[in-house]
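A single chain comes next, written as structure tokens; it is the form predicted alone.
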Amino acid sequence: MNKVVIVTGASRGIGRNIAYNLALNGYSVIANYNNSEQEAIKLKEELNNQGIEIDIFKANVSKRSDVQRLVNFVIEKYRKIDVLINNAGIAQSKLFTDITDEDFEQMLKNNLYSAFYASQEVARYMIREHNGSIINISSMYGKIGASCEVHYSISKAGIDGMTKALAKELGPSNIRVNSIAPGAIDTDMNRFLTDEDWKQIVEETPLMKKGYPIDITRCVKWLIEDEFTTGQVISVDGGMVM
């Protein structure tokens, strides 16, 4: 049988380019999402026309009685789960003194709380099988923060602390655990940059060019591949962060 893969947040986005590639590579994949059901169903009429058969999956990671109806659906279907990509997040920008419980509470919700949710139910039956793969996907900012996205990068340097830790506690059961952190990727999260924007940024970039979804799906296939690599915080960022 195919290794099976759940993508949270998979309805647009590096979320979407992952799910989409993985399907083409001739993976079972269980494209999550929660308030963007149009683009899903894009997404699974887009494989179907290449003969390509996907799941989607409604399900607000950030409550984990939905995580758990995620959890059950793949396991009735498939009997086993392989690999768990944690794409799911949300941003925002504003300045850490107008930031409010409420932002906070939905950012870490958005962010933290679905991995945690999400890696938790599924590393039950990964223990069971001996094997599985857990790929986070975090932020550049979760290593070096950034002005005026406080609690986002409080959210994505906690999903690097979890890698960590997880990495160190699954890894006797041959469960492998990693974060990337990407740096400027042209996704919709981003549309809010200018071209002016986008300039300096690339000025400030060693590549000199911005990231795209598939520089990080490349990765996400490497480590899904790899047999030796856990723990590890992976820039994927044109070479922004050293």
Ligand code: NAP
The other form holds:
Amino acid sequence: MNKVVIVTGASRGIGRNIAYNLALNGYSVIANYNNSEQEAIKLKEELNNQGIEIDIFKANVSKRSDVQRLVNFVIEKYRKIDVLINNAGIAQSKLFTDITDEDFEQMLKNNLYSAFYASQEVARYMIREHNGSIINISSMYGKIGASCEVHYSISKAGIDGMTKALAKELGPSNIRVNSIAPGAIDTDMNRFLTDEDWKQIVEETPLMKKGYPIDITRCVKWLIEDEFTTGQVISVDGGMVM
Ligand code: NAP
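Following the display of the form predicted alone, present the structure of the form predicted in complex with the ligand.
What follows is the whole complex; the chain from before opens it.
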């Protein structure tokens, strides 16, 4: 049977690219979305037109009950979960002194609680199967911090801490847990950047180019098939962080 992969936040950007390419490569993919229903339907239609199946599932993964609905759906349909990709996330740029309690709470709920809930819900099944891989999409800012994104940086540093702790705890159950820390990737999340901003980012990047969602997908594909890597935070950022 094909590997069963849940991708959270798969209606747009990096998550969409991961879901699309894994489905093309023969994985059974469950693409989670929250607000962008039309984009999720379009993803399904694009694959269906090529004779490829994919499940799309609406759930706000910052809520425990929604995550449980998602995982129950997958278990009822496939009886197992091989891979969880915790990709869903939000960003916000604000001066530290302007971040409200609500901003902070929303950031942690969407970026960190979501990954905690989903990992906990799938771990039960992965432990039973003595097999699994959890891939968290973190950020270079979890490692180096970003000015005016303190709450975002905290959420991503939290993801990396969870990755290492979980890797230790779940390793004996043959479950690998890793983070991918992207650099600047061309998605809706960065629509606020001007051409001039991108030019500067490219100049500061050793590989002298922008990142695209496919760059993250390639690393995800490798991590899914690898069998001896766990507890790592892997930079995919053109050499921005060394
Ligand atoms: P994006 O284009 O803004 O897409 C975000 C995706 O996350 C959307 O599909 C959105 O779904 C989903 N999402 C957000 N909150 C959700 C929730 N509570 N429940 C379910 N889905 C939710 O962002 P992106 O650039 O692809 O980012 C994907 C991940 O990569 C994020 O974790 C981000 O922090 C990380 N990352 C991105 C960059 C970058 O430069 N782009 C760099 C480093 C790390 P709906 O629209 O359906 O609500």
